[in-house]
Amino acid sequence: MKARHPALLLLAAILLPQFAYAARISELTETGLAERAVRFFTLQDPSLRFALVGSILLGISCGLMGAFLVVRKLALMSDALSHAVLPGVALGFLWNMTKDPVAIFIGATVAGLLGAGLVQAIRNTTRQKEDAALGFVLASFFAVGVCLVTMIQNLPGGNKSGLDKFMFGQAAALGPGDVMLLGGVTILAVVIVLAFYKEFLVTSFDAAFAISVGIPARVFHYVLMVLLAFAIVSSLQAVGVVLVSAMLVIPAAAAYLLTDRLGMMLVLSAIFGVTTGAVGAFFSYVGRNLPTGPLMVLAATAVFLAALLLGPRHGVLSRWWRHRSRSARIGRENMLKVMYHVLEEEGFRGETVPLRDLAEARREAIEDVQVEMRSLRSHGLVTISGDGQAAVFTPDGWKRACEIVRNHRLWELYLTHAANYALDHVHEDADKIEHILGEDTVRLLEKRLNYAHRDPHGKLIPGLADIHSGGPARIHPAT
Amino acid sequence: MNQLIPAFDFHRVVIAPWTEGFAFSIWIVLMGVLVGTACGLVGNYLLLRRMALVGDAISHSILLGLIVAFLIFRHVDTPVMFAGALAAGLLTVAIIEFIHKQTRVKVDSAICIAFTSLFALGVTLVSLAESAGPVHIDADCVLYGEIALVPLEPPILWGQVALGPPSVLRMAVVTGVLIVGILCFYKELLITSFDPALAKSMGLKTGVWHYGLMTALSLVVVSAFESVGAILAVAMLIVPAMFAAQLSPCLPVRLVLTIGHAVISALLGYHLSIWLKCSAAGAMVVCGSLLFALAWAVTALRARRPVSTSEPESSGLQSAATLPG
């Protein structure tokens, strides 16, 4: 993250000489879609450069703050605050009837902090629950803002105020002042987060512990709220009042799905924020007149959906896939176990297992057994011989079959001997555990059970020698 | 500043609306009262279930339902509107539940993600549709609503008699159905809101009542939507219910207080909007919020006084409907 500062400064330096020519994107002449895309990537328009740099800065500051919101379960606080700043925006505008970024910034920050204070006050002094307090601040402040904005629109010159751009955002309307403000807020956020990373980490996850080691959790909470208000207010022009909370929460939630470390989450969240900000600016530019905020949010949603579905550990698809492959493996292992049982019944005299016997043992149609056998063969566990009517273990298949049977019988023995289960209660439990016992646990069990040879039903437990013998022919017949 | 806040002219602000502009005022105030009542009644149950912000979420995402319904059917008649709103509302709840249950993301983030995404999609679709042709839904109206347009709608005729603007009539029907529904299913709603475990043990299907409430919420919000806008609809859901909850722990009293709150805030808000020449819906919410602040102050002052004057708490009969301390 540190490496990004010089790059930002460089970008700002490129922008500085362009201040004089800043034109609005909406003033562009009619051009084709492809041409606009080319213009976007060649950064021909100065206003586009502002929009892009602004969106990128916004992505960083919102991403960083959002990560803390998500882990502190304060996502809806951002929603309430972002609506509550509207009267402040209107008052900042009234200051001298222009969209002076600094006046609006101050007004909106004050309104946002008032809102946060009011939420706290309602929670502390009434029986109202947090959701009601947040909703109240959100709605009543917004109503005051709506009244003020409509009053301003009645004033001479108020109609062209461009205050409506604060609703859904228009990155194209970002001016040099807005970008400098965004840059300042972003740098402040990055510096404070880097400087107090440890404190923020501890207070976010275990406030009680933080207090016990002498970290003023309350102070850091307020610092975070102030930074949050800054991030919201500086992003208003680009994303709009209604959707700032999305830019805070969605990239951070996507990052939350991908990692368990806060540091990594902050980095990912900032990266997602930057990406979605840039993509939103791009589409807003290419499809003229489209408000930027919603497009950024849609880009962020796409990132979140991708993380939701494809995330390696917590993704829905990957979890489904893991579950599916695990049940497939269990199915194969159960088949191996049945093959072992069939061979065992015959005292390991032959190597081939007729599919008919398997079907009988599993009480299935022979066609089903054939289907499953093909799956086993494709995994290199069996070979099929005798024009498709019989199966033979490969060394790998034999090894796995022995392991499964050993796990099953060891566990039965453990349950009856060490855990005092009744003999007729142990089978189901062993059926489940046999697929997941690891080698270390097996060693422990064997030791605990004095390297017993027979399970509680009197059947032989396959030993290491059997497992590594490569096939049933070399096993000594059960006695 | 003088331009911003016009001088308070008693005749212009208080008298004239009812003597000269009666036909105009009555529909606006009536609409305000109906919206406040319907939203407030549903809001009471939302508050009990700690779902105030789910109401916020649904009232935002309804925009998507409306625009999709419009793009499919190319008109916004009442049934189409209701169908779109209902679909959007239930979709929102389903998405929130999915994210919350299937992933490690907490419910507050899930709410935020669900409604901002759907709302953003709705706004984008509206912008795209606007560039293709006239759309009856416009993104600004979503935010502010324009209750002052209500009296200008062509009235619905019944024979020769003009009944009133369609949106007021629709809101009246929805409010009426809602009140009848609450009266009929009072007990079920009460139990499933207060004690889902008890409700289950009594054989009530909590899921059905949950989604039923969400359905009512979607229909109420979509009827209120055009006149007050999405975000002020949230205010109408939460503020009256909070006002009532501040004053009474007893649900039936709360429901009645909600209606009173709706009437007072609509009247005061209308006059405030005439005085300040601002959005009427916004002014109604501001007045409603001030009423809550008043109730808050009263309860805070009362709490400071010695306890001796306070009456004994609820009797056995009442306790079924009384909030736990």
The other form holds:
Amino acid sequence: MKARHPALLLLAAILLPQFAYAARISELTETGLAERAVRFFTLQDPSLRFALVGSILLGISCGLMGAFLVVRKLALMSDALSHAVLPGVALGFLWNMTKDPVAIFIGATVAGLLGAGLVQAIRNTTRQKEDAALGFVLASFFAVGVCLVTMIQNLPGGNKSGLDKFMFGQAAALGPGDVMLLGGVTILAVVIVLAFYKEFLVTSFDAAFAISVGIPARVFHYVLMVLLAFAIVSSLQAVGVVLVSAMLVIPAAAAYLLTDRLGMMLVLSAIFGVTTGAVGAFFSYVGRNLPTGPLMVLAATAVFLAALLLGPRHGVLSRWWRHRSRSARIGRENMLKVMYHVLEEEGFRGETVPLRDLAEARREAIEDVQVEMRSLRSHGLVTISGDGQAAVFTPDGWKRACEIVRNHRLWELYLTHAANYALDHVHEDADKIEHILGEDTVRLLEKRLNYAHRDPHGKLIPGLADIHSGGPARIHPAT
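May I ask for the structure of the form predicted on its own now, the form predicted in complex with the partner chain having been displayed?
Just the single chain follows, nothing else.
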């Protein structure tokens, strides 16, 4: 790259910083992939042991704090505080011009808490909303931090201070002191969360109710901010200012997609944090020139995408499958209802339903009806004649057909009698509700309607005896 392209040089310096390569754990460039994998699982290298333990502790503390941030809708707070601590890191270094872990920890913590306090002050004293206050603190504090770090790098001897590693992290540089700091913060977070779980639970979801029952919601908010600042500062050496917010938010967001209970969410978030930390350390160790912090974030992103797609309740694929299954079930039940109507028009004198009559009733081609009949047969709801031109209810199919018709006609009767709906406006509503009425609701409707036998149109409402009769030939006549 020639000097006449300074813009490209600058872009390369930004996108491919030298310290990103230094952030990998393994320096074993002459060994094979399999050998490095074996060395990882046998924990032969001291640097690996420190990096792995630190990554696991980071995952626990960030996972716990991130869960509270997500349920409190304060995800941007983690980003603001992680950037706000950078001036404190620089000031901690300037205290005695060395990377004293205690001085940097104190400076970064004070800067983080000052940023959180400034956000609260802006919200309370101005018309600005929280997102604007967070954006202001994030940008201004980070700008000050970058200026201070640049100034330090320009000082005599400052260019090798290693403060640039706090931008993107360097898990490979974790030492006993860093691991002890991470361990202390993690233990403190776990103890406080376990001791005051109920208070954090109530204040996270309904601060007004917490105050009404005597819980100091504001105090617990500040305690959470202090723990958050501790978690961020202790994680800087491993993942850096830029990426620590991802380790706070992404595992917790994945857990949020999998459960509706805060306790389980805390556990899942911590597990995801530990898993992604270990996975990031593994690929950084066995790979070549692969930074640990970004790999942790990529592993967390993979977990989030898996939860987003495959979550049993809120996953995209799961919801699609439930919608598809529900639509198919409603289609089968509608066909059973039409079969019932065809038999009803014939006075229930037989049990066989010609497919041609069904096609005429549904205004469909006979081939389409045959396809639907095969679906009903596969679910054990009908049997089909040898020539394929007629269908007969199985006992299960007859029972479900009667239930759907009963639900429809009971709801029509309820709307016209209890809700004063016009007779010509009830059919569409009943078509929607007939598929979701539960037996308890049906019993209440029957009781409220005095166990009526006829719907508003004068048609028979199937009763329990009809439903359990086994087929139309044994249906009870109207009384």
